[in-house]
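Just the one chain here, laid out as structure tokens, in the form predicted on its own.
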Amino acid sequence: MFVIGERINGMFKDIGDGIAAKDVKPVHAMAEKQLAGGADALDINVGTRVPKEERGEVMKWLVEATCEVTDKPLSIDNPSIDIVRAGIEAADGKVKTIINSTTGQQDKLDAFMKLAADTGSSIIGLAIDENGVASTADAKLEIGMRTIAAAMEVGLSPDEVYLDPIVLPVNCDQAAPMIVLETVAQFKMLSDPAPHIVVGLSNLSQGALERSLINKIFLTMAMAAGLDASIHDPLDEELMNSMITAEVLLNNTIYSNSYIQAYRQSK
């Protein structure tokens, strides 16, 4: 399971305060904590509190600050292609970059795929188009096929694409998680090599009381369906331990009595 840590986000108080003060220490600390917790990559998101006209510069600052303490991949998270481009340029080839993200709307799909191809980035494609979030497995698959086709059109291999079926809050749409699980299983059959499948896990439990429990149960269910990447909080130890255990039960890692410790040491 490829874990993208979600905590370098201006919506969190420590990172927001660091952005406001141009203090890199909270960014460094959160990057190091997430990596120690088992993150394979770090999501970089300026949040919505930063004025729009300043977000490109803030994205550059966050990426540069994060690159000071790690060479792990960075997920450049913003709907604006200009802000994403600013983040990729700030990485300056020091780390692998993942574009987070494009929708399936054709003009955005074409523009973001070209950026991915031009910069050697991977890319996350959302099951959203001009009609909004796709609500059925068939509609999600159609957008997924369109996304893979757009990637191949610019010479990007399907295994550089992460398809996100979009998991909605369970307290708003209780049927949605099962539709996502059905979609995950089918996404893997769209191409050879297969695309990666990713979810923004925290979306599932927004507004719910038992957030950690909901997240960890769904994550293990989705892994069994074929999920191989997740954007979540690696500081949630129970969530991470559930994920590590699922890796053993799915025969993705070798069992030992100290498999959790072994997994963490390998990171």
Second form
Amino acid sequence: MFVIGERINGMFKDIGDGIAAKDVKPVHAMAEKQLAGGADALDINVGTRVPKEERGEVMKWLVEATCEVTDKPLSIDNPSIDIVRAGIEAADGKVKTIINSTTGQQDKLDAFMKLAADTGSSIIGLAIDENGVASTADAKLEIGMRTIAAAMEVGLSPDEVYLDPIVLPVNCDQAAPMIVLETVAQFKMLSDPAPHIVVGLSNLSQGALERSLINKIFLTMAMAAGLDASIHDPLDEELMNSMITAEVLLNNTIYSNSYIQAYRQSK
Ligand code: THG
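Could I have the structure of this protein in the form predicted together with (6S)-5,6,7,8-tetrahydrofolate, to go alongside the form predicted on its own above?
The complete assembly is shown below, putting the previous chain first.
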């Protein structure tokens, strides 16, 4: 599993305060803690506290601060192509970048795929289009198909594409998680090589009480369906241990009595 740490996000108090005070210490600390927890990449999200016109500058500052402490890939998380471009430019070729994200409207797909090809970035494509979040497996698949076609159009391999079926809070629509599981399995068959499949896992339990439990159960179910990447909190040790255990049970990593330790040491 490719774990993208979600915690460098202006929505969290420590990072929001760091942004406001232009203090890199909480950003450095959160990058290091997530990597120690087993993150393979870090999501960079300016949050919503900053006014729109300042978000490009803040994205640049967050990316530069993070690059001071890691050479792992960064997922540049914003719906605006200008803000994403500012983040990629700030990375300055020092780290791999993942565009997070494009939606499925044809004009957006074309512009974001060109940016990915021009900058050597990978890209996450959401199952969202002009009609909003696609709510059926068929509608999600149709957007996924067009996303892969747009990637291939600019010479990007499906292997550089992460399809995100969109996970929503289970307390809003209890039927949605099962539809996501169906979609994950079907996304895998869209191309050869297959695209990667990613979710923003924590969305699932927003507003719920048993957050960590809900997240970890769904993560293992989605892994069984073919999920191979997840944006989540790598500081949640039980969640990470569940993920590592699922890797063994799905025969993706070798069992030994100390498999958790072995996995963590390999990171
Ligand atoms: N897909 C993709 N990218 C994404 C998402 C997605 N990026 C953003 C988001 N969804 C994933 N990141 C988070 C980060 C935090 C939370 C959820 C998703 C979260 N935060 C607490 C809350 O809202 O309750 C905030 C707690 C606090 O303020 O301390 O749950 O789906 N491609």
